[in-house]
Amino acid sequence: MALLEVRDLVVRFRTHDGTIYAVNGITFNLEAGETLGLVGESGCGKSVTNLAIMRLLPKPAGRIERGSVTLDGVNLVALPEADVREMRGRDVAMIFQDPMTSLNPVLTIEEQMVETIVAHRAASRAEARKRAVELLGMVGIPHPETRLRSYPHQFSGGMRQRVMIAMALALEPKLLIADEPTTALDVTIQAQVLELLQDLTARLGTAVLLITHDLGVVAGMAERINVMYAGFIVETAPTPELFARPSHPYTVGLLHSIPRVDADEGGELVPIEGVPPDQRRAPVGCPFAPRCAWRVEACWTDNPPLVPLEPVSTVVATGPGATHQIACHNPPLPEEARTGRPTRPGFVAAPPPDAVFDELAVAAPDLEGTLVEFPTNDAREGRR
């Protein structure tokens, strides 16, 4: 059995503006010691997924409506809140997105680290302090005994992130969730933090769920990648396979939206057109259809399930030999994935049906500052 098993996880937010369909039935596994990357653009549900795993969804708006999150045989969704608090830090820990605001500004680093250790381990404050000094030294902070008495504002952004890593690993958790661990850090500090994180988790045997929108980070850190869009996992594969053979239009779009050092001089980027869907609307059909150059008629009405890219007798869910799976009615051909555009002769992306077109036209005024062009009725009739 995998260390972490997420099954059909559905998360909703009830707001004054209506229901937010944040996570829409995702399933994945994570083995002990494995690093899994969760990627996608802002608003796709990455951070909500990790907050649901930690049972830290903002209340009363956020709630897990369906599914299970099983950590080492224990379903966290069904646990009483008191038991979940015991597991946080001890069995599953988290590095939050912003090191600048994740530490309490009026408490010293010592107070915050000692409190974390004492809350979950039968240790005296002297023993907890000794452990805190050891951890600060482990993450590369010079003069740890002295710096332990400092306040967060006396550290740089990179140093604060190192403190966050030390606190997260203080109790040697089985699972570490790293939510954008290099946000707001310059590239040299990013590299140091990622190298440190990789080294420490490998030494402790900790599984890592790495959440980011930076494909360069997961390329060097993760063994497998889940690509998320609009609350769904649309592609999953071992990291080398995903980069060598992207097979979902969204993954292809992500890869073509970033500059490459090996690209031809003057080569153009191929951005993903359009905007992400309004997640106040219940998902109908493939959520990526309005932005997809490969869409067919079925994409507007049927959301494809996550299935193996090629027929296999057994689907492998974890490890470097995991099965490459996608959720797409019309995957790009290998040559199309390389160019970033459909190249098959005569292919034209399916126009939206009347009901979908009318819904998009109504939503268009809400997209302030965004150029959105919809074909006129005459043009639509002509395309038919």
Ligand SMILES: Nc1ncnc2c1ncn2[C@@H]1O[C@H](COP(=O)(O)OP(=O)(O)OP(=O)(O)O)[C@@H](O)[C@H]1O
Second form
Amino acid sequence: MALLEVRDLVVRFRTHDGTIYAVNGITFNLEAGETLGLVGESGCGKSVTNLAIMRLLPKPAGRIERGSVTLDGVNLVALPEADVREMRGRDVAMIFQDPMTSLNPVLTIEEQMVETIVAHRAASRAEARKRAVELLGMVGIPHPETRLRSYPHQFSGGMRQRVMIAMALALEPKLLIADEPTTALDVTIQAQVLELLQDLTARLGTAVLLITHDLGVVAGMAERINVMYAGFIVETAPTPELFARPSHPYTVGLLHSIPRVDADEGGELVPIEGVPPDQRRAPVGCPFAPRCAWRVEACWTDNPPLVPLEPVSTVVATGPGATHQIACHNPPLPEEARTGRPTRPGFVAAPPPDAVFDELAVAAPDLEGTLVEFPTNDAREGRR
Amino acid sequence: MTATATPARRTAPARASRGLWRDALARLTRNGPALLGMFFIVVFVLAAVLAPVISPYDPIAGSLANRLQAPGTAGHVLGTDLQGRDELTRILYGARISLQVGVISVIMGLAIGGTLGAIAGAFGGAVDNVLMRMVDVLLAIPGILLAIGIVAWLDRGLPQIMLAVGMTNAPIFARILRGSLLALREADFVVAARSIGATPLRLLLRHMLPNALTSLIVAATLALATAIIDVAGLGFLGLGPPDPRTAEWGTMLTDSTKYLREAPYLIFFPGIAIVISAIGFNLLGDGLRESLDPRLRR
Ligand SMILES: Nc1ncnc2c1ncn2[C@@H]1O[C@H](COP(=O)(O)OP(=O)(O)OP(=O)(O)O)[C@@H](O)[C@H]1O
Ligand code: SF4
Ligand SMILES: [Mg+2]
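I would like to compare: after the form predicted on its own, may I see the structure of the form predicted in complex with the named molecule?
Entire complex below, previous chain first.
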């Protein structure tokens, strides 16, 4: 049994302007000590997945509507709040994106760290304090004895993130969720913090769910990657495999929208046109269809399930030998993945299945000559 | 690994911990208007506390032979009033009433409003809805009208005035505290504290309330200004202290309106006293708002 098992997780928000379909049935496992990356562009449901696992969804709007999250054999979705609280910090902890706002401004670092340790362990304050000093030293804060008495505003962003890491690891949880842990930091600091994170979690044997929109970050940190789009996992594979054989049009798009050093690999910059779908509507068909250059007719109506890229006898869910899976009706060929666009002779992306097509046909001359010919979301909006 | 390394180098305490409140105080002392406000308040408080020391006169009994002496008369810097009482003495003793009623009414308001706001903000949901609708009703009634109603209902008297003025502030405090608490519920550091297992009570007491306190301190300071004006307003409307001879600024204004022509200074001095003390608390309140901002931009 894996440390973390997420099964068919569905999270929705009920807001004043309707339901938001944030996470639409995702399934993945995480082994003890493993580092799994969760990537995707803004709004695809990464943080919501994280909050659902921690049972920290904003109440009453956010709800787990379906599925299970099992940590160490315990289904967190059904657990009473008091038990969830026990588990937070002890079994699973998290690091937030913005170190400037994730520490309490009116308490010293000491108060915040000691509080955490004392709350969970039957440790005396003196012991907890000793442990806090030790932890601060461990995350590379100079003069931990003195700095313990500082307030958060007396630390720089990078130092604060180190403090956050120290607090998150204080009770040696089995799972650490890092939600964009370096996005708010300077580039030079980013690398240091990532290295520290990697170092400590490897030493403590902590499993890490690393959430980021930055493929560069996961490439260096994660052993495995889940690519998310509009609340779905659209591709999952061990990191080397994913970079060697990106097989979902969205992953291909992601890889082609960042400048690569090894540019002669055939990697030309091809931005992904359009915007992610409006998550206020129940998903129909493949969520990527409006932006996809490979789409076929079925894409508009059938949402493809996540299945192995190649036929296998048993699907391996975790570890370096995990099965490469994608959710796509018409995966790009390796050659197309390299160039970033369909190259099959005569292939044209299937037009939307309704009247909008006519309007688009009129508008088509404008699109001529551009590399990717498909309607953007704006064009689809016209239907309403 | 760390305990052994630190004692050797004690030289670099980086930025020494000055503490959050002391940092705020440092910012406050660089704020000109706030300093002026504090000066006014100090004058006001000293006047109230030292009234019997400063003045040899009785604020209540005067001699009619001495009435309506102009300001500057020997022994009466600010002149005397209709009953021949020393005006300065009455201003000083008036400060006592204003300070006393102001402070106690704000404390009452904080106790009532703070409790309501804390309950609403901590529980949210239906509790919040019910409490806040009540607060809305109270807020819809103009403060002075509410105070008049309460004094008219409970009869005149200092405790009644304190309660009346306190009740006008209570809904404001309730609203502010609730707003801060609700916003803080979703604040990163509160979610972060929850994510490492903090209990709801600990979240409220250690993380949310202390952070909500700053906005409440600002509101309370500003409320002192309104309280002073409200007290004077009640006095002016004849709803002041039950003994009509009491030195109270609003009452003093009313008493002198008929003699505006002969003795304009009898309007002027209490008026100035009200304005200066109210402005003092307003300036300080605004200064505090700026320097106490918990999301300090360093
Ligand atoms: N509190 C909330 N109320 C309503 N909708 C929400 C709330 N939080 C998130 N959502 C919605 O859920 C969807 C997923 O959001 P989420 O925060 O998980 O995105 P993300 O992948 O973490 O993006 P980012 O990279 O910007 O952090 C979005 O459509 C967002 O608008
Ligand atoms: S080919 Fe179809 S199923 Fe595959 S990503 Fe494109 S639209 Fe989705
Ligand atoms: Mg996010």
